[in-house]
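One chain is shown next in structure tokens, namely the form predicted on its own.
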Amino acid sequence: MRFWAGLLLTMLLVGCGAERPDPVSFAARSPDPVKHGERVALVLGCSGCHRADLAGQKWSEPEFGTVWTANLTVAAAEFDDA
């Protein structure tokens, strides 16, 4: 038991001394609106709930009865390019 213990002391600490590559990184925002908006509704699965349209649709459950997800296009209308 303490020739393993032994073993995998000594692989930590040779562990430690080596090299690490640089942390992976991207653009947390792109320069195009339009690109980084569906970059965000991709992440955060909004056409699963709003559709690919973003239009909303009717869930029904039994247990929870009907629900309706927003319209996000109709709340898009109301911004502008800046």
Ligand code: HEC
Given for the second form:
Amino acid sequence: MRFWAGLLLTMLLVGCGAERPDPVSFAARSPDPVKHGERVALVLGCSGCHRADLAGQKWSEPEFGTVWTANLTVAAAEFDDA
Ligand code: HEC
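So that was the form predicted on its own. Now I'd like the form predicted together with heme C, please.
Following is the full complex, with the preceding chain placed first.
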């Protein structure tokens, strides 16, 4: 809620200014969809569990027993680009 109130206030203040700032852009976003996907997987933590190369790894806690994160390179072959 505070975030939205702050955003609204910022928008009002910016709207009242004599000069408009440049449009906000997310400089880290790559126009290459593969690079963008790689970054999203990192930011969302996918590569933390599935490894940087997404090949999966042993991911066990004693109370869960033995668990492996899926090898997403195998799973990815079953999906089309859409
Ligand atoms: C907390 C660890 C963890 C994180 C974070 C995580 N995963 Fe997983 N993921 C797993 C585990 C464990 C499995 C295997 C589950 C199973 O086999 O029942 C799995 C399975 C999958 C599968 C199924 C693969 C198959 O062969 O059926 C996909 C797809 C997947 N994850 C994608 C993602 C994506 C995309 C993200 C990031 C948005 C992500 N995962 C984040 C732990 C994680």
